[in-house]
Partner chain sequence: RYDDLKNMLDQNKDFLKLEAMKRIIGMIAKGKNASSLFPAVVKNVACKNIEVKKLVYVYLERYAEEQQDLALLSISTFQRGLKDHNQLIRASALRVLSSIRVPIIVPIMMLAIKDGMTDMSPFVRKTAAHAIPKLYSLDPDQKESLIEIIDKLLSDRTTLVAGSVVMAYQEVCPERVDLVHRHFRKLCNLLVDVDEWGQIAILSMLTRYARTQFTDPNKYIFLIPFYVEYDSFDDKPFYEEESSSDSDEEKIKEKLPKYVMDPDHRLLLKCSKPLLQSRNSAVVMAVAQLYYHLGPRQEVSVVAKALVRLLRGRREVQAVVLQNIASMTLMRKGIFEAFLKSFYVRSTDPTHIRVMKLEVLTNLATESNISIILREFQTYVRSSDKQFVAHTIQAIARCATNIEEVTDTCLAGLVSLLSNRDEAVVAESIVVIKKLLQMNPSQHCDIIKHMARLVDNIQVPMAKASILWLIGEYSEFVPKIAPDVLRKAVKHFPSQENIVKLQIINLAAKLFITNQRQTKLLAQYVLQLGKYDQSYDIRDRSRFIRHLIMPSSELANGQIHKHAKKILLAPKPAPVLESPFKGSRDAYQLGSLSHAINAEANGYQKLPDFPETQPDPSVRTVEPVTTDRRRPGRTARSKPPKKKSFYSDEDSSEESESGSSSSGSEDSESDSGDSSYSESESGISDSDKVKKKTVTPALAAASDISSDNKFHFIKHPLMMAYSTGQTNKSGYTTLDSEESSGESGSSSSEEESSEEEVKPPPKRQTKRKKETVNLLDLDDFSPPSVSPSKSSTSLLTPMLASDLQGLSLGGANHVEMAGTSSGKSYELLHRVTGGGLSAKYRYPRSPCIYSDTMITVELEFTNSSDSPIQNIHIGEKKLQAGLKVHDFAEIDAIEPGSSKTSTMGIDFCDTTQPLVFDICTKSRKFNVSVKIPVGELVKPVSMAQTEFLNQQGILSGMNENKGKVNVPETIQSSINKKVMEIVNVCIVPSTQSNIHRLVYVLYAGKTAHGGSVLLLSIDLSESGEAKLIVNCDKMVIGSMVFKQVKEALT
Amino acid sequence: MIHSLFMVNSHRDIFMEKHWKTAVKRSICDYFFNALEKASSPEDIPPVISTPHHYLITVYRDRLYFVSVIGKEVQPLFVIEFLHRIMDTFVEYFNECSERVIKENYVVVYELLEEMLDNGFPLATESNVLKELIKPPNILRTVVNTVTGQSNVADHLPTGQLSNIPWRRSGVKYASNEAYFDVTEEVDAIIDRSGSTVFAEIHGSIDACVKLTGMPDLTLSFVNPRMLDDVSFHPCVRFKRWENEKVLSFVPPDGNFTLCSYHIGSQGMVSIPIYVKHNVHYAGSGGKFEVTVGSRHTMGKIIEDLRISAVMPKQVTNVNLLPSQGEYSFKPVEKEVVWDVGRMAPGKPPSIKGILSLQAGVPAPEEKPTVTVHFKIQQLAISGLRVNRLDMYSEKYKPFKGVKYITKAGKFQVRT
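Now that the sequence is in front of us, could you give the structure of that chain alone in the form predicted alone?
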């Protein structure tokens, strides 16, 4: 399936490559670089690029491009998901996925890629299995390997590799048994100048941190599971049980993993937790800029990490604004105003207003800026999804259980 993988940094340098079936020349990446030049931003690069003899499937994340070379047609999402799995594995091993970290751990990275793909096809992708196969690097292990000439690769197969539950190793023991679940939802929305919702959707995920002794069998139920239509599950979830009873039944991996991700695209089911009132106009050599933000549908929860940004027209030379809360900055080169509100205090909604300075001798701009909103709300799932209960079978102890909800802004824009 995957012949080669090239890792490209933000300067368009290929700093690492790995070949499985046949060695593909670096010149194949010229097709990718041509697409990169035509794209206005890294996110606009086509994920699938066709060449005379191969297909290039790419992902962009953390200022790195992963370019995979495919010999024949495959499902693109399958390859894209696998490339993201590689990056997630690097984060679990090295705490970040960056050019510096990959270069510092060349040997471990090559060992991981060799185990994750067998002859170009995915083999071991679960972190539990990989950590038994290849020990995560630390200072002591690095010194011992340097002195003895040993590697991080284990001499025997992981205990779960040949079982029907390959994502969980056997013999797991903990002094304190805990299971935590984080329900995180990102709201993508476009609001027009009258305040009406043009587009709104929610991307959610349930991330778990499970540290339980033995081989527990968990069942997670929801208060309103019918609202979840477009759902993607971790392989540990029994899909038949979800189809019939709308409950998540699974034997969890050990440690951190994403139990499921979901998408809610019906606008009638997407509540917008924040409103933005704006007044932007130009007159002569100046203009007026006024923005007020407030909360709604938050069930009394406080909006945190609130940040408002707007890119002004190129005719704007300076701004003089007065915020009622927080502080603002103006970047004259990018023409961007950033208002860092922070935690929204209850009571009067925060606002910022002032005047704009326009370039003399130039007609007033016709376009108005688009306001981008960033926020976070703790202990609230804006979709209304609620966990009902978590039951455990096959083990006799009582674990400590906890659920946390977070709503935050994804691509949230307001047109002025």
Second form
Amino acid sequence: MIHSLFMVNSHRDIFMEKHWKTAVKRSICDYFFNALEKASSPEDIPPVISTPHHYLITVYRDRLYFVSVIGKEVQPLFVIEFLHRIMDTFVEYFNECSERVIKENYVVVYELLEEMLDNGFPLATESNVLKELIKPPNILRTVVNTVTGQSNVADHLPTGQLSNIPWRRSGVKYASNEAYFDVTEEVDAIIDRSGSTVFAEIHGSIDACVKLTGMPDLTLSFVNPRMLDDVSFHPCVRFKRWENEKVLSFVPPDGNFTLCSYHIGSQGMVSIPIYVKHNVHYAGSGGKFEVTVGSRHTMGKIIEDLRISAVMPKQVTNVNLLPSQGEYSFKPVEKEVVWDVGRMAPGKPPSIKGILSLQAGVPAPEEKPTVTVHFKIQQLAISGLRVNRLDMYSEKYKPFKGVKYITKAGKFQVRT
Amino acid sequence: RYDDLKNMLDQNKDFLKLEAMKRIIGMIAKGKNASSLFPAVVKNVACKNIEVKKLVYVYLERYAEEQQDLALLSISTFQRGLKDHNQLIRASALRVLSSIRVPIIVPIMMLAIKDGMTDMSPFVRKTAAHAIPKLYSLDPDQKESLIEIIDKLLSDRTTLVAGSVVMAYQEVCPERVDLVHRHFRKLCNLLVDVDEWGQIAILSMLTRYARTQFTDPNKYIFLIPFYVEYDSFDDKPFYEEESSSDSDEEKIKEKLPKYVMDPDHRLLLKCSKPLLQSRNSAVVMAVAQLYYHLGPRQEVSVVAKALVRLLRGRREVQAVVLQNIASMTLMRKGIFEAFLKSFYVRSTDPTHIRVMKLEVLTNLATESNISIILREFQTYVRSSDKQFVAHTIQAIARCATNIEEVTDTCLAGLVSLLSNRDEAVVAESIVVIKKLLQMNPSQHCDIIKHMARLVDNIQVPMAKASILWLIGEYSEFVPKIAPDVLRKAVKHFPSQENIVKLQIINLAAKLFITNQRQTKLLAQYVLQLGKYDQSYDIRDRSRFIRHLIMPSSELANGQIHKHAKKILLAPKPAPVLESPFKGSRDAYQLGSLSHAINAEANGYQKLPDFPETQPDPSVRTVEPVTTDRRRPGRTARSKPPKKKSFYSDEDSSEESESGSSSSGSEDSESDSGDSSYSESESGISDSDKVKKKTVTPALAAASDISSDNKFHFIKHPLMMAYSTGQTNKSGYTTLDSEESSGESGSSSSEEESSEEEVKPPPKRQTKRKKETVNLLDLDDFSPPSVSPSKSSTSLLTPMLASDLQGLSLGGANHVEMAGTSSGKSYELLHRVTGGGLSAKYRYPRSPCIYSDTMITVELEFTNSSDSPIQNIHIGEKKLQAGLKVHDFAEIDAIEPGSSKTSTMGIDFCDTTQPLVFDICTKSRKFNVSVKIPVGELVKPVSMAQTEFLNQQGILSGMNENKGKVNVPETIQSSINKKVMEIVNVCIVPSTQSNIHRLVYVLYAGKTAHGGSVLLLSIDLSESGEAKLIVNCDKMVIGSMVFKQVKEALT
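Now that the form predicted alone has been shown, please provide the structure of the form predicted together with the partner chain.
Below, the chain from earlier opens the complete complex, with every other chain and molecule after it.
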């Protein structure tokens, strides 16, 4: 399936390659570079590129390209999903996925790639299994290994690989047993120029950090499970019980994982916790720019980390704005105005206004900038989803359990 | 060159070797050639250090192919490794042995795979499965023996192996469908437990398999469009022959062979459906394509939601999913209509995603949503991304051609874009307007003029060419302007692009024909210029045109010249603006690489078409090794995927026990909304109860500063019991803070006791819930338990596929309902008043062939006079409001002493008012009336017990009639018969049995006209006392039925 993998940085250097079958020449990447040439931005490169003898499937993330070489018909999503899984694994091992860490840890990277794919087919991808096979590097272990001559590589097959729950390693022990759940919801919305909502939906996920001894069997139930009619689960969740009883029943992986993610569509009511008033217009060689934001439907919670950004048309040469709160910056190359409001204290809604300078001699722009909004609200799940209880079976001790709610702006755009 | 490395490798110390290997791997990773180190490295293959060994393996996999002779040195080590007691060593030895690609060792590989196939460890077996395609690519001649191995491995029951062996199967012998037969059901049932990558492989393999083994579930829908309203997968029997009728509809239905979905086909669909909730987008896509290619049309829509969810994923995922959605929307618009807004373009989307979203939006456009879409397009036109704007303009044009209502609006909008400042926008608009105008040029004369004016300023060649073509084609509408345009165009002829030059020549030629007087010289001039142009295309064209329109003297009698006008000015059909996705891309399987690149990829196999006739389904039957096998060919319900493995049944039953209280309260919660917090809080101590009542969502979400114990509880009413009020450092609110609150002992007992206290209220629901589960399970195993009670005429009624059965069981649910024709007949006309003609009527309880809402009445005419009675027909009818009658066919004559029957249909509007009408014979007229007993107003409905209980819950209060009846012994045994005689209902299969009950029967029906549900339940206890409950939306009918049944039972 996957013949070879090339890792390419933003300077178009191939800094690592791995072949699972007969080596493919580097020159195959020229097709990719050609496509990159044509694309207006790295985002715009087509995921699938066809070359005379092979096909290239590319993912772009964290300013790195993973270019995989495919020889035969295969589902492109299979490969894309897998490449992202490789990157996820790197992040888990090294806390980030960048050229630097990959180069530094090339041996671990190579060992990982070797374990994850056999002859181009996925072999072991669960991070719990991989971590048992190949220990993640850390300074302490490096020191110990050099002194004692132990190695990072296990000489036994991880038990998870054989069991029906490959995601959990066995023999987990903790002094304090804890299970935390973060319910994070992101509001995606498009607000049109008159302020009415064109489209709004919520994407939520429940991220868990479970540090429990032994083989706990957890059951998480909700006060209002009916809200979740479009859910995707971590493989550990039992579909059947969700379907019948609307509870999440699972044997959790050890450590951090995403338990489930859900989507509350535009059909249901989505309350928008923020409103934006704007006034942008151009006249002659200048223009006016004014934005006011305020909160609503926040159930008394305070909006934090509020940040407003807008990409100005290319004719705008400079801006001169006065914010009532926070500060703003203008990047003349990207033409992006970023207004960092910070915490939105109750009371007068923050606003920013001022003038735009336009390039002389060219006609005023036609398009108005789209305003993108970022914010965060602690202790609130905007959909109203609430966790009811968490029960644990098959282990004796009492764990500490906690749940946290956060609402964030996802792709929140206001058209002006 | 690498002497230092060689030295290190030759040393005895492991850490030096490791260091050297790490550096060598670093070289490989960077793409440097490290093959010269091969001899030094290969020596270390037997190294004890596991990490060195692994790295040597990595090295060998990379370079063994290039140095085959030296690589052979390592083989014996691998062979030793294959016998190791550690399964990881065995597996990795097998892996590296099969990965080094040295053709000489093919026999050794073969042996190793055969050994691995029977290994104890499933992991080694998995590795063996992985080795199969490797060996196959090395030596395709081994195919036969490899197939044998695959066949054996397919019977492996571990989930670990299943995915890998299917991948090997796909690689080696995807054409050997016969290998799959025996494992089909097992694979379906294992599907949920296999790892994600295996799921993808299995799903795509089963899609191909199903295409060869099952018939097309949508076949008959294609034939007869109106048939869509029926659930095609519902194997409902059609009317039998005897209900003869002349209506066309009826006949077509009879001709239709009924489609019965194979239970295995249904099983596949059912088992793959839960995977739509996978976190892996490729799995979701695999299920989506399975449903798209195999599912009955009305079921495909289940995939829409999951696919739309993927649009939130990574950029690359979005791109591929959108491509597939675009293809799906072309064929089945309806699936995604509800998700229209999810395809709105965001300003942050990269261009190729935007273009794809536009494509989807355009495909989804219908009369009803076009206005919303056009408004959305208006915003896009203002975007600063010009490529995107151009695509939007094309999209508008496509909407305009597809939906006639908006053609003019769109055209006006596009014309207004002509004054846009951006030339690219204008050019694109011109090109599409040209296409639109071709549809109806005569009406848009002014637009053509407007465009003619633009020709001077436009520089984009395609746009210019479009205008010139337009003017040439429709010069009759702009006779004055056209020659002038030509004159101007000719001036700049040499400096134009080829495409414009061609159009100038065209324009000249067309004008020469229509308006020779003004343009002859111009045309000659243009052709002269064309003759010496650099492009031979243009030289060719001008030569051709010249001879066509102005033949030289020696060819003056040329035949073609006479037809020049016909040739050049032939009416041209308007172009159809089609999606670029149409055509070639449809042909590829969704989700495949070939679909993504719109070309056939290496190794792509076309998805086979459904077979015309169903191949033998019994091939999939396996000898009863396992319990979950069904008899072949039987239309029994398909079994739900059984969670084998670690979700053991014992534990689930225990779980449901413990979970029941919470699930019960959940139920009540959703019913009664916020106020039911008190119920869901099972673990709250009494002292808190008072407070709880005040809990409202607003309060619940209120400030979290309070540190008071009870208030803290109020904040998180959903959390467990008593909390300490200690708001956690990281902002976590404690779920169960027993440890931190010192009072754990006492409070936990409190918790238990209060839990018990609160239990009673939700008990009823809990119980009901359990029944449901029971019912489902039992249903799965036992054949449908509806016993048709004394069916004299076994007329089969079309039945409603009840919701429950609809998706999960519908395919094979075969409930036979027999109308118990009550033998009772009523007198319509006495022979004395009828002058020898007597008539009786009865209710045969067969479905009425005239209309769904009518009730069939069978009339029997008997002639007891001594002369034939002729021309019996219905005369005047006195119809009460709403009553409808379908007359019986006129009876020509009845001989003395004989009788004839006829049927008529009456819609009683769910009332018992009699129908009064005249029966006319040749000579006489009799006034008669037909009365209907209330029980006949009902038609039987098949219903599952769960649904029955649901409905019963809804129809309470005024709609419920309840009472107790003392049933005498004599009747007790024939309750069923009695009820059936009175009311035309059907038994709901019930699974509840109780020793204290003699009889517990549920009946369901619905009124013929209004479709109001009528539910009847009889619960006879040993004491002879029966509880009778009748629920009906129509209170009158309900109470009348209740009264009659009660009478009949006493």
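Between two forms, the rigid core is the largest collection of C-alphas that superpose within 1.5 Å. Positions refer to the first chain, counted from 1. Everything numeric here is computed off the predicted structure, so don't read it as measured data.
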Core-superposed C-alpha of residue 333 shifting 2 Å or more between these two forms: yes
Tell me, please, whether between these two forms the C-alpha of residue 378 is shifted by 2 Å or more, with the rigid core used for superposition. no
Please state whether residue 398 has a C-alpha shift of 2 Å or more between these two forms, with the rigid core used for the fit. no
After fitting the core, how far does the CA of residue 34 move between these two forms, in Å? 4.5
Angstrom displacement of the CA atom of residue 319 between these two forms, core fixed: 2.4
